[in-house]
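Here's a solo chain for you in structure tokens, the form predicted on its own.
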Amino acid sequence: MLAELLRKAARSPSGGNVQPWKIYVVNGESMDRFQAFIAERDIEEPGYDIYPPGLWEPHRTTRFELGEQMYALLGIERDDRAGRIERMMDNYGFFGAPAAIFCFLDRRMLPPQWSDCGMFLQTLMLLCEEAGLATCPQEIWTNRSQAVTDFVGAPEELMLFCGMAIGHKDEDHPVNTLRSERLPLESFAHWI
């Protein structure tokens, strides 16, 4: 299914139709395996920044208010920092998946290409969607890039973009009943 969901995937839109993605997946006894592995590795400097620095508004706001939203449906007070590193530590878990991948791309490539993989892993996301599966695409492995890239034997010219956590959504779990707010239209779109 992940194969045919992936070739599928891949007429996601490209750019001159470079598809610059570089697709590893990790499911069954590989899981296992990845498990064990990255369990004992460290936390490792970041291989880009998730968000630019010093974020601004309103950005900052909506993903304050996002993380605020999220916690208290997990029942974690906003000063029980441990209650929220080890939430934060399930994503290395992929929250319980039996399946992921992990987009690389290679490092030479520019912003337009980024892009492209964004284009690929949302495509993929919404084809795992109406196969019934569920999704959640992971940049926080760029915490944990050598180690990823180390277990997969990618070559070091590619760099990990991120993960994705591939499996069937656990309707009961309350993080599952999160909906983000979203900015007005007016915002973000402007009539010209």
Ligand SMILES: Cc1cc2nc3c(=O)[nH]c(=O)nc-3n(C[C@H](O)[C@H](O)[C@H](O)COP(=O)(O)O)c2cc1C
Contents of the next structure:
Amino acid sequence: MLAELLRKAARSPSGGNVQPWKIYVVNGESMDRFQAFIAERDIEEPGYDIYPPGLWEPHRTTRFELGEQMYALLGIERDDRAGRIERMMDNYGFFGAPAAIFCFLDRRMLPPQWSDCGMFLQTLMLLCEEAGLATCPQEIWTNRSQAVTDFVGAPEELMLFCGMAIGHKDEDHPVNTLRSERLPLESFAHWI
Ligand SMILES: Cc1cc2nc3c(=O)[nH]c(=O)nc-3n(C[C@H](O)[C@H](O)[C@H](O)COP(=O)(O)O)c2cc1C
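Would you generate the structure of this protein in the form predicted in complex with the named molecule, following the form predicted on its own above?
Full complex below, order starting with the chain above.
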């Protein structure tokens, strides 16, 4: 099923049809091995900055509010630092999902090819949704990119962009009731 979804996702457009995405799939037995492997590895220096330093408005607030909405649903208070860190660490267990992919691309690729990878990932997420699967893209894995690289055996010229948890949505989990907000059309679209 995953192979078919990935094959279809590769119909995503990419500038010049460069197709920069390099995907490593972890599931079943390799997921068990991966979990044991990653538990022995420390958090690293990130492979890239996830957000620009000093993120500005309105993005700073949308990011902040999403976190607050999520922690409120989970009953984790603002001053519960340990609870928040614990929740963040759930990322590294793929939130319990049985399968995952890691998306790499060649370090020599440029912003347009990173964007192409985003399109690939979005297409894959939509195809998963159609197939009854749920996903969570995870750039947090850049904080463990060497460990992931070592585990999957990716060549050093490849750089990890993100992981993606793939599994079945837990309909009863409060976090899955979160409907993230969006800025109004007028704030990002300009009619000239
Ligand atoms: C490239 C990318 C990386 C992301 N990384 C993470 C992550 O590391 N952990 C996480 O919990 N969510 C991650 N997300 C999920 C976003 O926080 C989420 O998509 C966003 O808040 C909008 O919410 P929605 O997808 O429910 O509409 C990521 C999303 C994208 C597109």
